[in-house]
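Starting off, we have a lone chain in the form predicted on its own, written out as C-alpha cells.
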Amino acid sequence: MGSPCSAEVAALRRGERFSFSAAAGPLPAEVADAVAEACRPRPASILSLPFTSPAFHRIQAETEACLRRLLAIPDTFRVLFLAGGASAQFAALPLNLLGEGGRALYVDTGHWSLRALAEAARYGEAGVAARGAGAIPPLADWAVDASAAYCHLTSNETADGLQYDELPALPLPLVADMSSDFLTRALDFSRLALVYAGTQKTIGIPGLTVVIVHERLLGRAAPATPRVMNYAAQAEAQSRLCTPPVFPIFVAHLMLHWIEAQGGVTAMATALARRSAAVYAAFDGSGGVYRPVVEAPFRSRVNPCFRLADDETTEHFLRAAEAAGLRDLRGHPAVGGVRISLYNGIGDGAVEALLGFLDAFARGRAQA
C-alpha cells in the first residue's frame, strides 16, 4: 500500500474523491459511461423509452435472464421489478403473505429489521422469533412457529454492521431483505421463499426494488392490497401493471452484465472478502483507535462499522477523511459512529486510499 499516507496524498493531488455512502453505491466507470451515453438524445435516449416498446421489453427480459444466471434462480421463482424503495416491501410483505388471520415472525437484529417488524405490525400479527444486539442469536434459541406465514430477516444490517454468514434453514417460508448484500454472494434458494432488495446499493440506482418470490406464495394477498403492490397481479402483468421504473431497470441491466463479465457473484464475493478483511485488519492493528461494534463472527463484510474514543474524536476523523477525499463515512443517524460501505461498484483505488488514511490517522492518534 506504500507509505502510511501515500494513498490519500496521491488522491488529493489528482483531485480524486471517493464516496463510501451506505445509501447508494458507486457505479463502475464503464457502467457510468454507458449510462451517460444512453442518455444522449441521438438516436434516442433511454430517458424517453416507452415501457410499452419492444426495446424496453427486450431490456427487461435480458435483465431478468442475467439475474437468473448470476443467482441460479430456479424456475419456480418469479422475478418482479417494482417501483420504489425496499421499505415499501415492509408493507407489501404482510399484505401479500399474511392472509386471513395469519401471523408473521421477524428476527430483530438491528435498525432495518426493527423497521420491517414495526411496519408489518400495522397490517396483522407480527411476533419476534429472535432478537440480538451486536450478534445473531443461535438458531436453537429462535422461537420458530412452523404454522406462521413466514419468517423475515435482514441479511445485512446496513446501519449496525451485522451480517448473516449463512441464511438458516427453517420449517416455514423464509423472507430476506437483502438490499445491501444483494449479488455479493451466492444464494441457496432451497432455504428461501422470497428475497427483496433495493438496487441502489449493489446493482444500480434508486427507484427499483427486485422481488424474487416462489410461486407458491402468490395469490394470498389481502383483498385491500393495492394492485400495484400485489405480487400475483404484478407477476401476471410481467411487472408492467403500472409504469415500471424504466431507467433504473436499464442501469441494473448494465450493472448485472458488468458483474457477469467480471466473473459473476463468485468474483464479487471474492473481492468483497479481500477488501473487508483488509479493513478489519486495519481496525485490529490500530491499537484500539477503531472499535468495531459487532462481535467478530457477525461483522458485516459489506458495511464495517466502528466507533472511536468519543464524539470529538469521531468528528475529527470525519473532517480529516473529508479533507483526504473520503466522503460519506458518517454512521447512520440512529446509530452513530463511522460506517464504511464496500458495495460491488467500488474500485480498488478507493479502498486503497481508505486503508492508507485509516493507517495514517491511527498512527497520528498514537503519537498524539
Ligand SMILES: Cc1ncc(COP(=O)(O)O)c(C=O)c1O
Given for the second form:
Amino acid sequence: MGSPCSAEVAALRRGERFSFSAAAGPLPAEVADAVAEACRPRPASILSLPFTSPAFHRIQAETEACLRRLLAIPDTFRVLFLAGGASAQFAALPLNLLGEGGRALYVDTGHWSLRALAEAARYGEAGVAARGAGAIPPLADWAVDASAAYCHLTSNETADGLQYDELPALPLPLVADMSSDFLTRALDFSRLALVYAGTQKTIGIPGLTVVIVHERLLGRAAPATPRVMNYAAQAEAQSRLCTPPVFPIFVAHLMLHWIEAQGGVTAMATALARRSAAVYAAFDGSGGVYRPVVEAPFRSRVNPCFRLADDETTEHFLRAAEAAGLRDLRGHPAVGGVRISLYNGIGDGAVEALLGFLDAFARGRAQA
Ligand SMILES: Cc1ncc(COP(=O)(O)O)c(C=O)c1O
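Next up, can you give the form predicted together with the named molecule of this protein, since the form predicted on its own came first?
What follows is the whole complex; the chain from before opens it.
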C-alpha cells in the first residue's frame, strides 16, 4: 500500500544510515525482526490484540516480571505501564505526591529538569533544591528540606549531556526521571521512592511510560487528579484503567528479554561505558575540534554533547555526517551544538562508523 511517506519508509528499511537520535533509540535487529513477525499474521496480530484478552495480560505480566528481575525491584514497589509520555508524569507527580499543602523540591541541572519543575509549579509549591549548568552541585550545597513531599532529579539530562554517576541518598522521597538512561545501569531502590521513564529511548518505542513507585507513596493524590493519572487507582487496576499502550508494552517485553539475554543491565552498562569512553577519547584526541560542554565528572555516557568552533563548522560537520550515513546528530534546539546518543539498541557497527567519521573530520580540520 502506498502512502505520501513511502519514500521515507523505504529509505529507513534499506537501513543504509545509522541514527544517533536522542528522541528515540534504535531497536536491535533481533528485536525489530520479532516485532515485524508479530505484526504479520492476518487477520489478527499483536496490533489488534485486545487489552482485555488473557494473551495481553500474560504479555504484561511477563514484561513486569522481566523488568523486576533486571532491576531487582523490591516487592514494596508497584510497576505501572502508562500512556502520555514522561511529560505527563511531570504533572502526575505533584498531583499524586504533594498531598495537602505539600512542597516539592527539584534539582535543576538542565532542560528536562526545568521542564519538570515548571509543570509541577502549575499544581503546587515547587522549589529548587540545587541548580547547576554543566555540572551537578555537590550534595552538601543542596537545600534539602526533609519535610518536603519529594525531591525530583533528572538522572540523565538528555539535551545537555549531563548525568548523575550515582543517585544521592536523601532524607526525603527521591523521584528520578530516567527517561534517557533507564536500564543502562543498575539501580539502588533503597535510595529511590519513584522512578519513571518513557520507553522510546532505551527499552522500546514511543507511547509507553513506566512508573516504578513505592507503595507508601500511593493514596495521597489530590482530589482533582484525573483517574487515569492516579497512581493508586492505576495500581489497583493493573494499569488497565483505560486502554494501555498494548503495542509499546509488547515491544518493551521483547526489548527487556533481549537485554536479559545479553547479560542484563550489567552488560548494557559495560557496553555503554566502552562506547562512551571511545567517543570522549575521540573528543580529547581531536586537538580542540570537538569541545565538550559538560565538566568531565558529569559527562553523560548516554548523550555525549559537544560544540565546534562556530555555527558554520557545526553545519559543515552535520552535512558531512549525513553524507556519511550518520543521521540525527544535531543538538537539542534549546542547547545547540552536536549530540550523540548511545541508547541500548545501538549496534557496534554504528558506533564504529561514527568513531571513524569523528576521526576523519577532525584530521580534515587540522589540515585545513
Ligand atoms: C529526560 C527526559 N525527560 C522527559 C522527556 C519527555 O519525554 P516525552 O516526550 O515522552 O514526554 C524526555 C524526552 O526526550 C527526556 O529526555
